[in-house]
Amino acid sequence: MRVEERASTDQVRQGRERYVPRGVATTDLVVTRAWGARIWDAEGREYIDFAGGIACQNLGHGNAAVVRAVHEQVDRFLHQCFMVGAYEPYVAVAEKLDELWPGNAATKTLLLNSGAEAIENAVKIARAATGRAGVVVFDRAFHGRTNLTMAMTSKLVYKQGFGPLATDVHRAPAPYPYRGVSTEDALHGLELLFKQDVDPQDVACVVLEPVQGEGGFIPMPPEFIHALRELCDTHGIVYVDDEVQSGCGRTGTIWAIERYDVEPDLLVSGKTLGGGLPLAGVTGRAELMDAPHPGGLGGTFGGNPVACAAALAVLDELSAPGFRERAEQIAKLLRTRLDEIAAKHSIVGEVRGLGAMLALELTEQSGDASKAVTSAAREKGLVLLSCGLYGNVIRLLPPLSATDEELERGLGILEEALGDASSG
């Protein structure tokens, strides 16, 4: 089967099964195409895409700058290692980053492939400035796929049977209000972590996503953050702002750190950053950025010139005039409409999120209704994910470039699959 084919659904899924492992979970949607908020099957059928390629087209499928950039750069070169020859669009990016650093501290930025390799390295260059080995991670996290950002993860299905893990990661509570998890709960939790298991002076650094997103969703009270980056100052630990997910102008906001008034001292960056192509990066205070040893830090594709080009494109469009202001009016869409929605079906027990990073948290805690509602959604014609650790929270991530129309159909569609699975 040749992909110029263009090949059935049936020879699509007939292939998955036979070439790619099962460890690999997917559902039976073939999408042949993509533009905007919309997606195509090989049917032709259109649907309203509310997971973004899980959070990577912010900016909406085949946005013309993000095009138009890879196209330019693709005439130019594909790739040239930057450890090799440098070359203009992976400092133009760092420096662009810098621009955007959510705070006053000059910075440097490493680029690499993924979120995953990008949390890999940001524990590298914390544990080589200060010197110590621990990590300090929290209830509900997701950080990768990697030996060690499986070890940082909190869940059983990304890590079980794959052993032994990373060792020096220690795990602490999350506020989950909804829960029953305050504020205090969680401090309390972190304070009994340093009682108990390690010293925070051999702790090199603290990591915590603003707005947990395998998760569930759930964004941290600004005085949890803001204890935290008390705590960090007070232990010399590096504050680590995991931004992969509702980073990108994902809450509306460039980084949805911004919103908590706190400066972090490294943040990493994914998913929407390369605009659809693979690019994360870590960014942080110069003096942390410099303290691995020349060679300590690269890799063969980390950069990438075209990914670079693309993500030129990304930034320029979340810094411009305007994309707060639509990314504001999205948000507050949303949020109407998903409380109307969770007022109707008792499945539901509560609407949260941060900006138009949103979600609904079903009751029962199991994947059934989930799935159940997404299910139903796609075979009405929307996309839809679920998360969170019982998977039962079924989250939004629509592109910030669809119409009003657009979204309202989705939510439409979300609030049929809602009663669907509330009869089913």
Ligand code: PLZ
Given for the second form:
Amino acid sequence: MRVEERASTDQVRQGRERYVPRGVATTDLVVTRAWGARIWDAEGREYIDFAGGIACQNLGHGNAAVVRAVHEQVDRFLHQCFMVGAYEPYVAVAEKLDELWPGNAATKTLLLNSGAEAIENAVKIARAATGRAGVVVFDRAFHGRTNLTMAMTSKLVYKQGFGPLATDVHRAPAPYPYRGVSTEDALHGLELLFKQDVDPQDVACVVLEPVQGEGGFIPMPPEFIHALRELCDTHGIVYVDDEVQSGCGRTGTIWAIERYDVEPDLLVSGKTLGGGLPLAGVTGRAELMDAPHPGGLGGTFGGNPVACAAALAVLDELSAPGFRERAEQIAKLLRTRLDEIAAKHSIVGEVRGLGAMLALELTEQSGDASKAVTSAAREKGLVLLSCGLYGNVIRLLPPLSATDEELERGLGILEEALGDASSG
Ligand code: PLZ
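Output block for the form predicted together with the named molecule, input the form predicted on its own:
So here's everything in the complex, that chain up top.
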């Protein structure tokens, strides 16, 4: 099988079985082309995309400005390695991220290849800055699949059989109002953690997703984020804001934390940042970012020039007038329809989210019904993902370039698929 032969969907599936390890779980979907909020397979079947390659296409597939920027950089040079020779696109991305920083601090940015790598580096920076080892994370957190980040991630599937896990990682409860965990409960859990397991004076950083992503699209209550910021200030702990999934315009603002009016110490970005190319960042207060010694941070490909060129176009598009308004219109349209759908289908327990980062949680705590819904949806022409510790949350991540008609089409399919799952 060769790419230029334009293999059929079945051929790709067979090749995948034979040559790719089963650990990389895939759906049945095989993609040959994507544009805007649509995807096509080898047989020309069209799908509405409510996944965006897991939140990497907030601007839509093939965004004209991003594609143009990539082409231009491809003609200049593909790779340099920033440690060998500095180049403008890297510095320009760092400058733009400073401009978009949710607060007043002067910031610096380190660029990397993936969200997990960026989270690892945020922890390195926090440890170097504080001289402490402890890392506090939360129930249902997802921070990645590398050795340190799988210890920080809260679901067995990501770490079972892969130990020994990194030490000095402590987990506290996070609010989950729908399942009865209030902000007070969560804060009490943190208090106990600091009494039972780790002295706050030994904690380098807390790491939190303002809207938990893989864990079930659970927006953190403002009081929780504010209390956490205060605790960090009291104990000299670095507040790391993981915006890998919630950032880059997903909730309407560039960063979800802007909606909470809290300034983090470090902010981790990824996914949509590179417009589809691998790029992630750690942005933070300059004095923290400068804590590691020269040579302590870096990597061969981190801040690849083509990915940086794409990111510059992405960040321009996200900050262009009209982006936020459209994201908010989309959020309203989705929420209204999801509320209607939830009212009609008793298997839906809650509609929740922040901005256009929305999901339906099914009442039953098993992945069976949601699996039935996502596969039925795919057969009907909608790419849909689940999430949550039990896999029972159906999340919506449509490109924010989608038209109302595309969104309605996707929602119609989602409703049909839910109907099938309820009756079946
Ligand atoms: N932090 C909040 O959502 C990646 C992972 C899917 P990488 N989420 C999708 C999977 O099954 O691996 C993510 C995230 C948050 C960190 C990460 C990690 O980002 O670019 O996948 O390493």
